[in-house]
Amino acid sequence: MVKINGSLTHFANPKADAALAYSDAQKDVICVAKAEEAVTDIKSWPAYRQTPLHALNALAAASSLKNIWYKDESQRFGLKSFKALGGAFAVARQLQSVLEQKLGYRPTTQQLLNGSLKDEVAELVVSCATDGNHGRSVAWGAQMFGCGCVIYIHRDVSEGRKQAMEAFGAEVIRISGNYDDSVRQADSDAKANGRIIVSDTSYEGYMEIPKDVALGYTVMLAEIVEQLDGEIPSHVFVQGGVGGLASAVAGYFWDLWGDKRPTVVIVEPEQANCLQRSAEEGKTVVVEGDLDTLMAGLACGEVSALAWEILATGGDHFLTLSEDAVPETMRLLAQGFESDPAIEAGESAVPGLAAAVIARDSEDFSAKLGLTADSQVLVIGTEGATDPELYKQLVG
């Protein structure tokens, strides 16, 4: 049995039920049919290519699991994160919607890309708040399609991540508060300045655009289904944050596979466990404070309202992961465990894998999560070294 040092806390969602049908309300957030347009569109973008799904056979054997599949998003569009799919796709959709009102017809993505509407697009400005990766995607999308971009970051976002967004031409504004404060500031300033907010979290009065962000993520999920070639995982361990990715994963697989869908295990930092707390209370709960965690992309205290539409019943288990497990798991992947490939994984990429390995090493957690020697575990490696200097410090 392989060991990763770290601790977990667990909550089993009493509202989750494998026999539940995927409702029309949940399908309105995300479903396979709605995802088809996003998949077709994004596959037509310049430099699109499928990212790897690694079979970590040695690690699975050492963990007494049948399979561990690791979806490696470390090189997605050169942005090193799955979020390249969501933010940029939502930028395109918003530009199309605004221009449709002005022009009387809805321009295609190719018209945005070929510059035939560059003067009209240049008058528009998109904006968002970010921990780093979503903002990088929005900034990249703005540069690719030719509009302006203003990004808000909170006090704990690294200088390296700030510079990465500026490299795509974005104006980056740092505030003194936490992530949730930056979301509110971005929204307020956008209303005052006529900017288009392209956020990956939803809140009262802002529910439609995050659906496009989530639809962008489905490109990765469609790739996974193709790469699994008929196999269906028994479990998927997925990082939390505001819940956007987790809800996309849960909803897409629920709609696709019905009662054969995998058990969904959501993993969060101990200091930013808004999803676990919400599951415990049976309603969305805000986690206050600094939300201080090495897992920078998961430092979120407020649940996305749309995500909770799915996760309230589609999230089976909620785990928190201690900080000490993160660098160790990053190093394990960077070195390549025994015969497994070496993988570049950032701080927010590894919680799902770390939690799966730690849980399988415990009879108690294995029983709670239903992990056995026959389990087939899918994890989403959401990012590579999005902060190269920090990655070097942690991995060596």
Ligand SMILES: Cc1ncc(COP(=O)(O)O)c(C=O)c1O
Given for the second form:
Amino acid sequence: MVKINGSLTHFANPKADAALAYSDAQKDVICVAKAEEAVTDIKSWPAYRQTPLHALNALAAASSLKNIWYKDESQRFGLKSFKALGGAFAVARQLQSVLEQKLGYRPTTQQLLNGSLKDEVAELVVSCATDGNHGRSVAWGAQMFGCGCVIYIHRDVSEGRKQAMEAFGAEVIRISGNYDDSVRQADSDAKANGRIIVSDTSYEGYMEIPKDVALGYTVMLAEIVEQLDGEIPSHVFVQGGVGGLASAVAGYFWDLWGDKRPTVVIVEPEQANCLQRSAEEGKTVVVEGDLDTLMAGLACGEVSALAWEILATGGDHFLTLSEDAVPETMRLLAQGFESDPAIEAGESAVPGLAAAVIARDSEDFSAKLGLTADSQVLVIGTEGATDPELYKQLVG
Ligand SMILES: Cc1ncc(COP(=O)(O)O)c(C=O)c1O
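Please supply the coordinates for the form predicted together with the named molecule, as a counterpart to the form predicted on its own shown previously.
Below is the whole assembly, all chains and molecules, this chain first.
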């Protein structure tokens, strides 16, 4: 057995049921048919490349699992996280919608990319709140397509993350509150200034654009399905912030694989467990406080309403992971366990893998999650060293 130090808390969702059918309301949030458009579109962007799916055979053997597949998003579009797919895709969709109203026809992605509508696009400004990765995607998309960009960050977002967004030409505004405060500030300033909010989280009155963000993520999921070459994982362990990623994963696989879909295990920081708390209460719950965690991308206290549409019944298990497991798992991946490849993984990339290994090391958690020597576990390594200073400090 391989040992990762750290502890878990567990809640089994009583509303999850493997026999449930994927509903029309859930399909409206995410489905394979809608995802196909996003896949075709994003694959046409310059510099598109499939990211690797590593089979961590040595770690799987040492953990007494049949397989651990690690989808490695550390180099996605050079932005170093899967978020590159969502924000930038939603920016493109918004520019198309706004220009359609103005011009009377819907411009193609290629027209946005080749600059033929340069002047019209330059008049538009997109905006969002972020703890780093989503904002980087929006800023990059704005630069790629040629519109303005204003990003809001909270007090704990590092200078390195701020500068990464400024490097794509975005104006970055830091507020004194937490992530959820930055969402509200971005929203009210956008209304006052005529900016288009491209948020990765949904809330009352703002439901459509986050669907496009989630559709962007499905490119990664379509790649995984291709790379699995007919195999279906028994479990997927996925990190939760506002739940956008986890709901895309749960929904896409549910629509694609029906009752053969994997058991979905959502992993959150102890101090920012809004998804676990919501599952416990049977409705969305806000976690207050400063949401202090090393896992910066997961420091969210409010669940995305759209995400909950899927996760309320599609999230099977909700775990929290203690902070101490994070640097250890990052180092394990950086070194490459025995014959496994060395992988660059940031703080928010590793909770899924860490939780799977820690759970398998315990008879109790293995039984609760249904993990056995035949289990085939998929984890999503959602980011690389998106904060290089911190990465250096933690990994050495
Ligand atoms: C690296 C990384 N992983 C996972 C997540 C969680 O995604 P979501 O907030 O959609 O749940 C985020 C969110 O920013 C992230 O940056």
